[in-house]
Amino acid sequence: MNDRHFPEPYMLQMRELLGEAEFTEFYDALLQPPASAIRVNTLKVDVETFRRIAPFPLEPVPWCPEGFYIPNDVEPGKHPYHAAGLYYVQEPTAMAVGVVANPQPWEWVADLAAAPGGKSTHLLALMGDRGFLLANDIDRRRTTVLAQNLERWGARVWVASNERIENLHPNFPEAFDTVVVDAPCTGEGMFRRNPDVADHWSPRAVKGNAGRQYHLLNAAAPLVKPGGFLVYATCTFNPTENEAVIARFLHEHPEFTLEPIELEGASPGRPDWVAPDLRGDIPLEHCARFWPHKVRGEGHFIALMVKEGYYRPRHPLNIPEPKRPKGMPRAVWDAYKTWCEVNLTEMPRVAGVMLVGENLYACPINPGRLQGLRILRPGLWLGQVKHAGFIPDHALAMWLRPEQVKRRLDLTVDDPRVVAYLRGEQLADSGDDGWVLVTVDGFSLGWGKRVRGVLKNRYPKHLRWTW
């Protein structure tokens, strides 16, 4: 990496904000290949666990219990256990903003700018699946991204959305305990990743990010409820787009106060970047940064904010045992139930199980909730009902355990099947005919169809491996 990749104005900025002395340190440190790392999805498969499986060197991030350094070299993305959900590949400090937030088991939250993902399977994981996730990204490409990348993960309780943010007010009034604004910015803390992100900087870019990042926050405070968390986070080091957004939100909502961040590797927010007459005696310190300099890992701006009024906690949920929705026709269900009769060792216990066209759906709430808003997925993708039959989605694959099937074909991870299923290819299997939950080393990969000796395969085309 060379100058060449950074504006000379932002240079400059560096420069004035940071100082000589530790300028030199941080643009040394840009100039070091960016780490790489892993967060373990606890929903299948405990850490310790996953420490004596992983395929490749481990080394704790400080910051996140979960989250692991990896070396370059290796390719986490094309091994089978990624494709089997087993983790997530993220950039370490990006995993504090789930920290930070440390949603809890039956909780509401709201991820509000979700693509591709990275935050929300973390929050699902931290909530055990338990409660309710509305992954929420304005960009339609970007949320089918997000929706597979959720469905990998192996959870239940998400809504993928593709709305505005002031478009979820009537159906979401305070209903959140935590919401969570990763918001886009000019990714000055990312240029070392990906240099090509610096040829869009410029001052302007700065101002324009800062006003569209206010504007976001304040979408996003209706939506909390008393008492409830507001996350906003950045990949930037710039405190127009940091600190000075967190100022001017808090004088215009003095119902929300900063809470101190206290992660190992990070450190406090700037308060002497910002104009006295903007910050006033808000403590901007509590704010979270990190410098990568100073950790292993990308710049990172996280503040965590609650709002004022008494906190209602959630209570557990039962859900009862499956029966026909009112208003789905018979046929549907039994359609669907005569499958889980015939391939589960039970009914799935899920809720709100809604028809949208030939798709069956998992809704984590009240499918009311969500009339008139633009979803692209309502819930756990259970499968699509045609010609008085059920077939079930990867979705419901990935979700369910391989306990619950009962025809499964267990393959090892060095066993070439798997990378043939995971291509695409039929495989040989002997056994009664039926639908067949495919795993690696007990974990789901999908489904395949035994016919006469015969796995039809049944993974994904869009997921299908081409290496």
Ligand code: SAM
The other form holds:
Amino acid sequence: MNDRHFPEPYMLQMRELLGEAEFTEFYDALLQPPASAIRVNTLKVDVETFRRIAPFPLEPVPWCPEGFYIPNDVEPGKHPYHAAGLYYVQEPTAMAVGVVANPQPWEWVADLAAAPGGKSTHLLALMGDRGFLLANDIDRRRTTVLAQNLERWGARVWVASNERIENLHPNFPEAFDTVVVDAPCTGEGMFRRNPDVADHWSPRAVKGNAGRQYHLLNAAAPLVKPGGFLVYATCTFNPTENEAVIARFLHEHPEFTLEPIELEGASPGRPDWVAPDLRGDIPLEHCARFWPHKVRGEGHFIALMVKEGYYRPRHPLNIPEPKRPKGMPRAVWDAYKTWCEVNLTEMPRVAGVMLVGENLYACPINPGRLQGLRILRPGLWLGQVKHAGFIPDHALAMWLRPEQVKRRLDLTVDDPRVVAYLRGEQLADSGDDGWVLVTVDGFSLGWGKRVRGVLKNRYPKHLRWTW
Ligand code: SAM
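Return the structure block for the form predicted in complex with this ligand; the form predicted on its own was the one displayed.
Then the entire complex follows, led off by the chain already shown.
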């Protein structure tokens, strides 16, 4: 890392904002290597168990109980536990966003700029796979990656949409207990980790982002329930994209107020970096800033706002006994039910089984709510119903617990068959013919189909290991 990666006007601006002494600390921190970290998937494994089985040393991230620093020389994305969805590789200060959002089980939560899924996976884990998460992103390609990451995570209560936020208004008026806007930004906090980001920085880009961020918050506001929360986050230091956006939004939306954020490692927001006529008496110090010279991490800005009004908590939904949904062709339901009887110990406890084309999903909300929206996944993808019957999807394997599946190939992490499976190879495997769940140390990895002693590999081609 050297100066070449930091645009001159950016450095001047930071020096002016921080003052000479703090700027020196900030700059020194930027010359250090970035910290690597993972966040444990508590839907699959509790933190204590993961600490026992972790394949690399872990050091707690102070503000996130599920977050751990890992050594910089390990490649966490290339371990079978990653393929099994036991953790998400996430920048440590980014973990603070989920902690601040603090969604409760049964809440309806919207993550409006969600791809590739760092915050959404965290939110789902904190919700305990209850309630409902709408994970939305405007970028189609990124939404596909988001859906893959959420599938690996093994949750059932999410929908992935690819919409302009305004288009969500008619379907979800004041519907969400918590709305997260993890806004696109100039990414000043990412310059150290990803120097290419710095190439796109300019005062003009800062202004353009600030306009977009204000627009996103405006569009998000009508989705928040009275008494509900709106969380705004960026990975940039620029006050034009942070405190100033919040100040402008709060002027226009007096129905929202800032809540103080008290979190280890968080420094206060900076009202003094916003023009007095814009900041008025808004307590911008309630916002949280994470700085690379104060904590081990790249840097984030977070604001937590609450909407006025009487908050009506949601009642926990009862997931009904599985039965054929109204209107579903009997042949489709029978194919699914028969497959479950043959291969599982019980029918999956999921709500809203629905057919889209030949695909069967479990939609966590009334599917009518999704009418007219661009939806990539209307729920957990159970599988496809074809002439040959029901074919389970990889997403179902990742959601199922091994004890729910009748035939399994249980492998330990050091068994070379784990890597062979993840590379898409067939495995010798004796036993009766049928669908087999491959597991690593008791965690689902994916499907295989056993035919006369050979396990045909059903690990999705696009996920196969090439290393
Ligand atoms: N929350 C993500 C995570 O934790 O992995 C990171 C989000 S990234 C900072 C910002 C995202 O905003 C990008 O994926 C981008 O496609 C999306 N975006 C940009 N404009 C948007 C818009 N108008 N509506 C929804 N998403 C938008």
